[in-house]
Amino acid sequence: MTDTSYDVVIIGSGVGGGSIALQLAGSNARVLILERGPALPREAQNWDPEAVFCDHRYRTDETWWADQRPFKPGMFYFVGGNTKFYGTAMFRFREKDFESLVHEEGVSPAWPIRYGDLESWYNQAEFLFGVRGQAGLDPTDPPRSSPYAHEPIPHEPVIGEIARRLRAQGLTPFPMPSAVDFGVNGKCVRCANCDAFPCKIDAKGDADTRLIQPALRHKNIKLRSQALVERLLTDATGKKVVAVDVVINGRRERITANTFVLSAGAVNSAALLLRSANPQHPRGLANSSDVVGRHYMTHNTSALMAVHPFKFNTTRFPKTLAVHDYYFGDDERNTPLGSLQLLGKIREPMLRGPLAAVPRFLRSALASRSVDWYAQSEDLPHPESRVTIREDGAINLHWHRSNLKAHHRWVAKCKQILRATGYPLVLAKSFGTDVVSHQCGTVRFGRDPATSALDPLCKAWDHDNLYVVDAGFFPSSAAVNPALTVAAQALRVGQHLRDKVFI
């Protein structure tokens, strides 16, 4: 066992950890990033639907449990985290998303910060990720101090016609903000292999290309991949984290540091804190409030295939359009429904799981004629929706579903909207516990140590030098993708660390 000492150890190389690392790049701090996965190989299979969706070439082979049911979670452990496979959607939360908001089946709690606290950091995050969009068209758009640096990705013909038909219904579709290096001198070739695929030409604005690689150009930032952190260790008082036990390429090491940033993702960060229980913290680190692992959320989501039997969809990159007209409610109820955005183009191999009983020729016919959408509603926090650790050390994920009435109403309304665009058949498939791509809420921040694990700058109340900076800090999930909000808060926390600790 070897001892190595750093000023800062960052656990995880996704949006949270990568943003912290980039903020500390060039400072006096000696920073080590620990990533449990390897660098993702650049290979032909990156863009092969058979390899990605049928063979699960890149998906973790670990087993989680949903109470008594084992399952393989949709997790990807590589440098850059799950963003290597994300769909590039980069939304800001709405102003009201930071406030207490009444829903049909409960209340979404207020955050300890407001939109204004993150607005400038949203600007910086959009710039870093190369987000393309157009402000002012989304009817729920929060105020901005600066426009997008890049124009939105233009619609292909089929999507442009759908946008026209949505406007004819009185709706206000808008360009979906996407982190893609598209346009003059851009790397993007507008292929069909973006959403849920790794980009083998580095055109996707993921945490690896936009955060980790730039940070590593500075000599004070180091990365060790294939490094699985097993435990966080504290001093005798329990107030200070002093080391991590980590297995790197099969060899166990103990690494010490002055400051630790945990950014392993909402589920794994909570699990690591629980596994790190000691006599001073028998319920796990950062957990005197007993909220660690609780309030798990991951959005209520459904995929919709709008199908016309006589129209082929030749669109290659469809993720250019979204609808927020009913985000905060409709004429029937003044409670939120959700967002509607385009998915990447579905192809036959992607349907083999959900439509296994359907003949292959029919799956191919559906995929070639469909326009594919993603309906998303807020998942409300519940204390019994939680991450726990089984006796064998495996993760147990109990998802207490909430706000489903609103989601079902939203899916029904989405079907009406899509039929009115000229697609008579709309198929819907909801996502279950296995889909954890929008995981959040398990290490919530707040202003009261009795009801939260972290303070408003994501420092653990219980420890002087531990920060948790991934979507685990979310008190609520809103109804838009979480990546940009994680990045904005991480940039804010990273600047705080640089200014207050490592000037």
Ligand SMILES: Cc1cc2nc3c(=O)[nH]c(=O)nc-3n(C[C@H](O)[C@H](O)[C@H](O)COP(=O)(O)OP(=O)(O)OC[C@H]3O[C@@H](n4cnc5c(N)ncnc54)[C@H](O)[C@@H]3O)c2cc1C
The other form holds:
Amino acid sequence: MTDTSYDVVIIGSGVGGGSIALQLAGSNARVLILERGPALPREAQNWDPEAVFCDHRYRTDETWWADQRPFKPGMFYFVGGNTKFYGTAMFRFREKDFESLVHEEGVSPAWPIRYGDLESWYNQAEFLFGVRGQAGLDPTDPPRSSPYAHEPIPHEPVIGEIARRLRAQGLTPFPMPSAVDFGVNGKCVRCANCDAFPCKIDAKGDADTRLIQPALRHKNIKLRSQALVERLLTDATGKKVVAVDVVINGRRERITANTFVLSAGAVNSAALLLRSANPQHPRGLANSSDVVGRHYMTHNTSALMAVHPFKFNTTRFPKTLAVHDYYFGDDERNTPLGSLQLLGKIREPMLRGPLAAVPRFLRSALASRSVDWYAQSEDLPHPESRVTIREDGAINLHWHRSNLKAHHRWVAKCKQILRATGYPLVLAKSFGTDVVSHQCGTVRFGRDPATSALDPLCKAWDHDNLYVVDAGFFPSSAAVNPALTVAAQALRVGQHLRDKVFI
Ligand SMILES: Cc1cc2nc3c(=O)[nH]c(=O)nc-3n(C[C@H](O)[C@H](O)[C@H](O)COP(=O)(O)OP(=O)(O)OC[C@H]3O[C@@H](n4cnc5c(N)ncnc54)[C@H](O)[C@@H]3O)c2cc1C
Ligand code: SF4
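Next up, the form predicted in complex with this ligand, please; the one we just looked at was the form predicted alone.
Whole complex next, starting from this chain.
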């Protein structure tokens, strides 16, 4: 007989849910993690670009809507969540990212906490994920109380040469902090498939290998996979969440707990809260402020292919370099531009969608010669940028675009920089609504219950025992990748739960 009552139920086994589970591991709390996806199978297709990019073997088959247009979101429902497929770039937010910051077309709001509140948790998160990096070379690096535990991943020759040419332009390229177990005694074999692929040999520091598996070694932590939570239920007062309805392997069950941690990812957490509307909470749970689902952000991003007609790019693990010299602005304008990072190696099957009209031999020629980059700028929160639930129950995602002038200026500047490294042709393609990788902001935390859904420790203002801990809590997106910041805050909240609630 399976238990149906726990001290803590965690919904979702990604970075947020996994960090909470690990903090509670070994405590006296009986914890159940409910994860809608299965464990990711280890199989040849893990590293097959055709299977991953053309057949979409691992992407969810769910349909979301962008207003009138149906689309398949780039979401991966497995134990470990989206980090099974992430690109391993593990950045801390900059100190100024936590403060109110004026942009070309708006203002990025302040967080209810400061960088200093997360600094020690960033250390712990980097350590848990096995992040490799070198402090002090990134000109926008925030202060840190301890160095990276591991040396950065060395550049392969093509990237080393580009780093020299960037320095010759007066820039300060730096080693990209990356959660890959590479180096002496490391497992990584530089398989040439990392960004957007799962790791067949568990060398990628993801939420499954680094958080969930270690947590499950403790007998107080249980995981039920293929368990889709449909709604949360409150008591008669509406103040307490008392149960979740969950479909496990096709069977509906009701599971009760004293504390609930919702970590289903920014879009799905908002959707679950909205779907859980009841007479006491007609707009959805945690939503007396009406912010749940609003302020959706996902970064303004473009992929750039820098091509030299006579140079082949033989790099297997290119993600070792980034440029932040213009993160907060340039000589032209004192407002932020963004981050330039190397991207996983683009290969011909990945170009079949975006360059469908180009003959295959030309796509192959481009892919074998390109050095691939990612230009990323801040997306600003807007109340109409929003997750809602359609009448048929599906998710609608209305992404209100923001701050695009800065992104276009950043892409133009990146093209200049890359041409000056000796690559005469630079192609750019921006990502649209269907790419939801860096989703955040839909259940924002804050200091004021009138304008935020969560308090600074991610507890719902409206409910005594509900925490929402995933990228949904971000009040702003910054222009660096989100996973390490989700982990740092989740570790902080997990420790709070352990100290204050379960000892
Ligand atoms: C291709 C790709 C590359 C990326 N690269 C980077 C990178 O290099 N660096 C970086 O910092 N970030 C990167 N990201 C983003 C990063 O993966 C996310 O920021 C991070 O995983 C968010 O963690 P989370 O805990 O908020 O949510 P998720 O990882 O989405 O975890 C949520 C979990 O909840 C489960 N779930 C959802 N709904 C339910 C439900 N109703 N019932 C039960 N379970 C549910 C999901 O299956 C999932 O396992 C990338 C993402 C993608 C897709
Ligand atoms: S590059 Fe290394 S960590 Fe990444 S998928 Fe390949 S073996 Fe795994």
